Structures are given as structure tokens and as C-alpha cells.
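First, one chain by itself: the form predicted on its own, in C-alpha cells.
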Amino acid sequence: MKGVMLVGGFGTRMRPLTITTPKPMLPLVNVPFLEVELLHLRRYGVDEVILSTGYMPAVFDAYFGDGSRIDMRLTHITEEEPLGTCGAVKNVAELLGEEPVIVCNGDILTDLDIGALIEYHREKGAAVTITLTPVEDPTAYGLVPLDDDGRIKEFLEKPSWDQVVTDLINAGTYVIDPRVFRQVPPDTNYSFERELFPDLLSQGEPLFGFPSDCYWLDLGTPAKYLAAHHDILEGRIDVSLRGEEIARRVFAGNDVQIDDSARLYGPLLIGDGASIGAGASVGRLTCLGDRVKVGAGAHVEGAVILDGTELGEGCVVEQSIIGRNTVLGPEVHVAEGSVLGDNIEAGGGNEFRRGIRVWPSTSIEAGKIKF
């Protein structure tokens, strides 16, 4: 079966991490998030995928190429101008064939049963099947109420509480009959949610909803990105961890150096070539990337630290994210959901708290920031 993965967005809410890396290529437990998504599709027989790229397309091509490394066939198509969710698929319509295709947003972490979704689509004879997930606060989303047969009745955009008739929202994964794209204008910014789907419904086309209580998380913000790591490490969603289990729920890659006096508390993941110094403590729900260096006496907990970053002696990093190849001097504190980008140099004694974001390649003198 063919699929289309929408990976063309700028990821603005994820800055500063996405200034240097497209959001779908950010590491999730030390593997690009898009690879996690593609392997999930492959598990259900979706072995040919078109990547609709836009922002930094060369990064996708350099890593995945034709997809043979992950036993898939990938085609990269780049939008010259943003075309919207539906316009992006219209842009590749000539590659889709006549059979139903699966369309996925490149920022959704899920363990959705793709096989059951496809079977449901075929049983219903649907033109479009939209995966739906329940949420606690439906007023923040567009709702999709269904009739008793699962057919979509209407689309309600961000209703008030007195308009709420369901807790089901669009979960961003669709099975679509390619014929519906004939009515979409070419080279036009066009939306599934606001244009194509309501138009098809008004035309009487069979649109069905597929409710699912599977794991579902939109990795649209640093807080959600951090939460995805925590959920994987706690086993809320089954994503393979690279490395050997060297202690209970402590996974370590190749060539890892851990001082005998260091303390490790799982679940946590340590990447290839990482080192942890004397007296350091690496606590629960932490992901250390490849070649990360944790200095003597440092403490890390609930954090994501990307490849090549160095933490000086006595550093504290809690519930925060640090990008690639950043160097922190001694006694630097990073906490409370703060995000430091790639290639930052911060001298000793700086404090980054309360969700502060620091742009890539910034140089900060010792003791300059006490946020």
C-alpha cells in the first residue's frame, strides 16, 4: 500500500530546535522521529511512501535517500511554496495510483492499528476515513460527530462547551480514495480540514470516522516533545530503544563510559559513545544522545540532551531540552522546561529556568544569565 507523509512544515512552535533541523527529523529516543513513523507504517505493509517536504528538504534526502536502508521505497517531492495539508497531497497525486492511500501528518506519535483502519475503510466503502481520538477538552479542537454507522455528520471547529456533542477530534491520519483529488485545484494552498473534507461532506460523499483510543500525541511543542520521550521510556507506547539493558530499564549504546561512582536511575537511555563522570547522577526519564558528556558531579533528570553536548562539572539539567553540540560550563542550571538550541556555549554559573529558549550558536559569558 502507498502512503503520503506530510513533512513540509516549519515547526515554528518547536524553535529553537527546528531552526537547524526539520521537526520530523528531530531525534526521538535517539532516532529521527520520522523514522519511527515510517517503521510503524512498514509494520502494516505500507512499504512505498511519498515524503512531501518543504522546509530543509536536503536533510530528509541525506538521511533516508531512497529508503532502502529501512526496507521501504521513498520518493521525495518538495513544495516550492507551502500548499497546505491537502494541496501537498494534490501535488503528488500523479504518483498515487487508483487504490486507497494512507496520509499521515509528520508530527503525530501514535501506535494506531493501521491494518484495522484500512480494513474499516474498505468495509465501509468510504471515500475518506478520518482517524479520530478522544480529548479531555474538546473546545480546543475541531470536533467530528458520527452517526450510528460511523459516518461523519459534520465538522465543528473549536466549539463552545454548549456546542460539544462529542469528544472525538481529527487525529491526523487518513485513508483516502485518490479520485477525490480531482476536484482540488493544482498549485494552490488547500486544506483537508477546512476545505476538502467539508466540501466532500456537502456533496454527499461517504466520509467515515475511525474512533481509536490508541496512544496519540502531537509533537508540536517542546513540552510535548519532552512528554513523548517520557512516555516511551515509561512504556506507554512501544518504541524500540537502541542499546543494551545494562541495569533495570537503563539502556546504553556502544562504547559508553560510566564512572563506577556515577548513579543511574531507570528508565533512561544513553546513546553511543556517551560518558558519565565521577559522582554524576542521571535520573529517570532522561535521554542522552550519542557522544554526550556528563561532567563529574552533574545531575540530569527528565531531560533530553542531543548528540555531542557537554555538561560541565556540577551542572544540573531537569525537565528541559538541550540541542546538539552545546557546551555548558561548570555549575550551569537548566530547568523548568527550558530549551537550548544547537552549538551554544554557556560559561559557568548561568541559570536557565521558566521555559527560557536560547537560539543556536549563542555565546554566553559566565554568570551572565540568572533567569
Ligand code: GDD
The other form holds:
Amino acid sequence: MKGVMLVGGFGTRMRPLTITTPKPMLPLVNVPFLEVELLHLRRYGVDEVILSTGYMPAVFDAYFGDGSRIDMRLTHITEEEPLGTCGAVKNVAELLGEEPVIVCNGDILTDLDIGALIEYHREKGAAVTITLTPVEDPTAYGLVPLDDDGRIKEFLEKPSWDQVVTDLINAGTYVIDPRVFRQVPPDTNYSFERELFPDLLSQGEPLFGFPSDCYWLDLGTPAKYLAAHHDILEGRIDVSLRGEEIARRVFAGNDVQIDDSARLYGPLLIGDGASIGAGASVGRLTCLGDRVKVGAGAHVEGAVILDGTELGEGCVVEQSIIGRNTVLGPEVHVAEGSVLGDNIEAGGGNEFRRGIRVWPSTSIEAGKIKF
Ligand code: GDD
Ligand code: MG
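Switch from the form predicted on its own to the form predicted together with the ligand and print that structure.
The complete assembly is shown below, putting the previous chain first.
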């Protein structure tokens, strides 16, 4: 079966991480997030996927190429100007054929039963079937009320609270009959949520909602990116961890060096070639990327630290994210949802707290920042 993955967005709310890496290519438990999504599709026989890119397309191509490494057929199509969610799929409509296709927002971590979704689409004879998920605050999403038969009654994209009539929102995975793209204008910015779907409804087309209680998280913000790691490490969603279980719920890749006096508290993940120094402690819900160095006496907990980053002696990193190849001097503290980009050099004793975001390649002298 064919699929389209929408990965053209700028990921602005995930800056500074997305200044150097497009959001779907950020690692999730040390594998590009998009690879996790693609392998989920492949499990249900969706093995020919078009990646609709816009922002930093070369990064996708360099890693995935034609997809043969993950046993899929991938085609990369890049827009010069963003065409919107629907315009992006219209742009590749010639490649879709006549049979229903899967279309996915590229920023969703889910274990949705795609087989059941496709079956439901066929049973209902739908033109479009939209997966729905309950959320606590629907105002950041597309609200999709249904009638008793599962037919969609209307679309309320980013509703205000007084429009909220259900907690079911558009979960960003669709089955679509490609004939609906005939009515979409070519080379035009066009939205599924605000244009095509409401248009199809007013034409009386059968649009169905498929409510699901699967795991569902949109990786829109640093807090959600951390939460996704925590959920995987705690087993709330089944994503395989790269490495061996070297102690209870402690997973480690190849060639790791862990000092005998270091303490590890799982669940946690350590990437290939990482090292953990004397007296250091790595606590629950931590993910260390490949070649990360944790200095002597340092403490890390609930954090995501990407490839090649070095923590000096006595550093403390809690509930925060650090990008690639960043170097922290001794006794640096990073806490409370802070986000440090790639290639930063921060001298000893700096303190990053309260969700501070530090842009890539910044140099900070010792002891400059304290909150
Ligand atoms: N190729 C391409 N071109 N991709 C795009 C474009 C574009 O112009 N615009 C957005 N995308 C991609 C983004 O990269 C993302 O993967 C996906 O389409 C959805 O765009 P977002 O910008 O993340 O939309 P949203 O999160 O505000 O809302 C959408 O997702 C919600 C679920 O997370 C809507 O579909 C909502 O209705 C839905 O509830
Ligand atoms: Mg989104």
C-alpha cells in the first residue's frame, strides 16, 4: 500500500533543535523519529511512501535515500514554497494510483492499528477516514464531531473553548481515496483541515471518523519530545530500544565504557560509544546518544542528550534536552525543561533553568549565566 508522509514543516516550536535538524529527523531513543514512524507503517504493509519535504530536504535524503536500508520504497518530493497539508499531497497525486492511500502528519508518535483503520475505511465505503484521538485541550488541534454512525459532522480547526463539543480531535492519520484530489487546485497552498475536508462535507461525500484509544502524542514542543522519550522508556508505547539490556531496564549500545563506581537507575538508554565517568550517576528516564561523555561525578536524570555531547565533571542535567556535539565545562547545571542546541560551548559553573533555550554554536564563558 502507498502512503504520503507530510514532513515539510519548519518545527518552529522545537527551536533551537530544529535550526540544525528538521523535526522528523531528530532522534527519538537514538533513531530518527521518522524512521520509527516509517517502520510502524511498514508493519501494516504500507511500504511505498512519498516523503513530502520542504525544510532541509537534503537531511532526509542523506539518511534514507531510496529507503532500501529499511526495506521500503521511498520517494522524496520537495516543495519550493509550502503548499499546505492538502496542497502537498495534491502535488504528488500522480504518484498515488487509484487505490486508497495512507496520509500522515509527520509529527505523530502512535501505535495506531493501521490495519483496523483501513478495514473500517473499506467497510464504511468512505471517501476519507480520519483517525481521531481524545485530548484534554482540543483547542490546539482540529476538532471533529461525529454522528452516531461515525460520520463526520463538521471540522473546527483550532477551535475556541466555546466551540468545543467533543474531546475527539484529528489525530493526523488519514485513509484517502485519491479521486478527491481532482477538485484541488494544482500548485496552490491548500489545507486539508480548513479547505478540502469541509468542502467534501458540503458536497455530501462520506467522511468518517475512526476514534482510537491508541497511544498518541504529537511531538510539537520540547516538553512533548521529552515526554515521548519517557513514555517509550516506561513502556507506554512499544518502540524497540537499540542495544542490550546490561542491567535491569538499562539498555546500552556497542562499545560503551561505564566506570565501576558509576550508578545507573533504569529505565534508561545509552548510545554506542558513550562513556560514564567515576562516581557519576545516570538516573531514570535518561537517553544518552552515541558517543556522549558523562564526566566524573556528574548526574543526569530524565534528560535527552544527543550524539557527541560532553558533560564536564560534576555537571547536573535534569528534565532537559541537549543537542549534538555540545561541550559543557565542570559543574554546569541544566534543569527544568531547558533546551540547549548543537555545538554549544559553555564554560564551568553556568546554570540553565526555567526552560531557557540556547541557540546552536553559542559560546558562553564560565559562570556567565545563573538563574
Ligand atoms: N510538505 C508539507 N508542506 N508539509 C507540511 C506543510 C506544507 O506546506 N505544512 C505542514 N506540513 C506538515 C508538518 O511538517 C506536519 O508534519 C504536518 O504537516 C501537520 O502540520 P502542523 O503544522 O504540525 O499542523 P498542526 O499540528 O498545527 O495541526 C495538524 O495536526 C493536528 C494533530 O497533531 C492538523 O491536522 C490538526 O487538525 C490536527 O489535530
Ligand atoms: Mg503538528
